[in-house]
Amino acid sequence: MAVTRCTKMAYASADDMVFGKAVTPVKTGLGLEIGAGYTTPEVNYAPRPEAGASKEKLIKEYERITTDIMARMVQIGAPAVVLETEHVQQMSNHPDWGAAVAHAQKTIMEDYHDEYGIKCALRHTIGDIRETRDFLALRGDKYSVFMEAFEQCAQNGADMLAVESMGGKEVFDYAILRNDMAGVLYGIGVLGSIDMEMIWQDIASVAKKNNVIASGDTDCAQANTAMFIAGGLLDKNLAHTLAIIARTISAARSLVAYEAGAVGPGKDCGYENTIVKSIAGVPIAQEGKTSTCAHSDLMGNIVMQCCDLWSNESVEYHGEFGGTTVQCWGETLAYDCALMNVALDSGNEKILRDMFVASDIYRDAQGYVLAYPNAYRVGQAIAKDGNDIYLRAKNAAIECINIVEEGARGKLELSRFEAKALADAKAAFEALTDDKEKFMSDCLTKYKQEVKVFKPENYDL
């Protein structure tokens, strides 16, 4: 598969973006369309640790999870559902385990679809197993097992293939702890993009061969790490202004999947997805207020603004008063989607979208930048130099800084700690070269010396 860079926006204006509608909807699974005028819940879950003891136990656990979700959706009259199975390491390290789980899940889903007409689809997110105990090993022996996991899931019932890829993480982890913005840009924007270009061409050809959907990637390994370290309004481990800069850079990286053949839906934990959707026009999954089972965030409503799938991030399978966890969280997601869908049906979607935004936009710099009018501006900054993975990521960061500065002159409150971090970051980005080759060679020299676990051969450098 060839890589086709995105150099223009999918939408003529930010106001054209809304939940439940994408420029290029995706048909998948059993009667489901994503981004075609309605939103659908995507339930995400993890087996209990003891279920991973054997292949048989794991299959049984996923059968219970799948039956529970499908039964509850039918019980409450939900018209559609997506199940996302994020592989535990055994399922990707032993591709036949993942394949057996996919087959077992799909069989149950087909039964419910045939009996009750519920539209549904199965997404499998392969674990990025390309590491040894000490190093990322993005090329080499693990790569063939990694690809085999995609292949076998595609052959055995998975409708959509996804991954949360790790490229660049070794440099990013080092840089983010030192407020080193060049390192964050290099780790996410350059190394992450280089790695994704390789894997997504391969994933897309596996999907094509097996007539399934190559869906998308997310910068969970880096931008979400920054968001989690940044924490809430009392936390000062990492400035939220730096976390949102990392997030906007990650949009330039997550975009690569779609340039290399993926078609969406983007994955739930990619908070950068509104930016990506503005450029690529693909449907996206998002998570926010209904993923508090997995983590807290400062933009729980705002991220619903343009979602096509609405997800709970992940929840461990066990009992609650109201049923099992997947039933409780699945039901909540389904009711959220029912509200969005009635807004779409009655022509009120832009009002509801703008309410989602208004409820969070001034809570924190991260939500402020991801509000769709601002996310669209970041998208434009990326598309402007879409052919240069370095420049477009740098543009995203600089536009992000401009947006936060504008916000701070209005209703967005920044503490002294946040304002200083922003000013320092601005100085760092303004000092960077516009020459990709110079930046790449300077960074290669610097991080090869400073980061013991950085292996340039992972990126063919």
Given for the second form:
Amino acid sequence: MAVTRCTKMAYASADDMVFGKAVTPVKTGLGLEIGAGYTTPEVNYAPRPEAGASKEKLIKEYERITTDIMARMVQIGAPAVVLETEHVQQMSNHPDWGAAVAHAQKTIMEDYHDEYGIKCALRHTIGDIRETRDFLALRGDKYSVFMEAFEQCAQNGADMLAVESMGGKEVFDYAILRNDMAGVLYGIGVLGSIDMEMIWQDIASVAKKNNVIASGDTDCAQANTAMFIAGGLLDKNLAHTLAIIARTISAARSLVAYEAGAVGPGKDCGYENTIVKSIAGVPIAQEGKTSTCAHSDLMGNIVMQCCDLWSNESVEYHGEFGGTTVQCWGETLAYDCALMNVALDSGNEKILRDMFVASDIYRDAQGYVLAYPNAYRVGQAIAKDGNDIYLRAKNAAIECINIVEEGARGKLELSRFEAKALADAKAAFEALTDDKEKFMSDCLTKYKQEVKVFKPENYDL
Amino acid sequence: MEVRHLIDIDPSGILVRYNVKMEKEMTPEEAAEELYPKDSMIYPIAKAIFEGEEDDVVEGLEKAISSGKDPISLINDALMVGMGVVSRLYDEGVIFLPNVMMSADAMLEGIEYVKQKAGKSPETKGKIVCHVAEGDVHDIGKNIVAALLRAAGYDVVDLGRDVPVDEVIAAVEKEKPLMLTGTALMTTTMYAFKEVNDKLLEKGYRIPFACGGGAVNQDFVSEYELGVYGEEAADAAKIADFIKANGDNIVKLREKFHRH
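Structure of the form predicted in complex with its partner chain (previous: the form predicted alone):
And the full complex, kicking off with our chain again.
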């Protein structure tokens, strides 16, 4: 499929963006429409450690998980639900395992849909298995297994296909631990985008052939790594100002999936999704206060601002007082969605959206930039040079820095360390060329030398 | 101009930036300055380590060696002293992880230089084997652990990522390390830790097995006999130091490092 770059904003203004509504809603699964005026819980889960021992054990585990979620949703009267199965590596390395799990899950979901009319859909997120022990192997033999995993899941019950791809991670991992902004830009914005352009044309073709939805990709492997390393307010592993720069660059990267044929919803862990939605108009999934089972991120409420699916990120399947974990977290998600849907039905959605924003915006530079009016500005910076994957990523970073600087002159407090890291990053970005070819050539030389595991052939360079 | 929102709040009553409030008066550079050794030959080396300037480290070492200092003794007397400043300020929250990583790179470059000059390898605090669980390719956590252990003076045998259980066992048999570390991001890959534990016990190895990473939690690590849970990457060097000082009793290690 062809790649059509995004050079315009999908929304005329930031204020037009709200949860539960997208410019281009997506029909999928059993009676479900995403972004069409209501929000839906998306429950995500991980099998217990010992369940990976065999194909049979894994299938059984996912059958339990699926039945538990569907039963609880019916018990509490939730009108709709999405299940997201993020593949454990065994399921993507053996496409028939992933397919068998998808088939088992969909069979159960169809039964519940037939009996109760609950709207539901199944998302399968294939693991990016394109690696050897020593290197990323983005092209070559592993690629065919990777694509086969999408194909088999699509044929066996998955309604939506997704991935969290790894392109650029080898350079990013090196750069983020050394405050190297050129490396972060190269890893996420350039190498990541090159890789996504290749895989998403193929995933979109698989989806089209099998009449399912190519949903999206997020920069979990890089921007979320930065967010995770940055941690909470007292952690001292990475400046939060650098984590948000990585995040805004990731929006330019995640956009590539939609330019190559995906239609959404973007995946929950893509905190860059509000930026992406502002440009591409696609529905998005988000996670926040209901993903504390997986990680803490200082953005519990604010990311609900424009979500269409509301997710818990991932929870290990086991028992709690209130049921199994998937039941407890699924129920919590459903109540959040009910609140948002009441707001939508009663015309109060913008008030609720702005309350979500106000409750987090000054907590941290990350939330400040991702607040929808600022996210929209980052979107504009990307779309302005949408045809150039380097310039648009660089624009995103510079606009992010401008926004944080403006915030720090107001109510956004920064620690001295965060402010210094921001100033250093600003100097680094301002020193970069506007010429993509020169940047590419300089980085190729530098990172081939410094990053032992960087293989340019992964990117056809 | 700051963006104005429909709902404007006074964040001071709703959101507390404890880190901003806790900030110390001194800048990191000022704090480091107070800790550098005064010896005019050693000072520039320690400062170059703190600043992560590899070329300056080598230049400082060259001068010190030319003035008659023994190359190998410079590891403990200059490079580790500079790294000690870095580690202390990191522990105190004055500097952040990227500073430590850059300093560690500079220190390793310095060690390579003095090894060449001396024509022999220095003694280390001990050997530690690091790996990422079989099936798991996420290695940034392991890389941080390895860098922090090296920065603390340990000899790290880095087996890499997605390491088969038998290869971990073979490395322990061959290297006889002070301890083993394992990291994992996913629930179904961290199950390999249990297999490593069982095979080590079968062969009679009772070394501490420090585990951590994204999905890894204390309850899981406590399930296997040799497991010691590390919540943060920086715990690895602290666990190693504790073993050096107090022996490798797993119960004591758990008492010290298990937080929940």
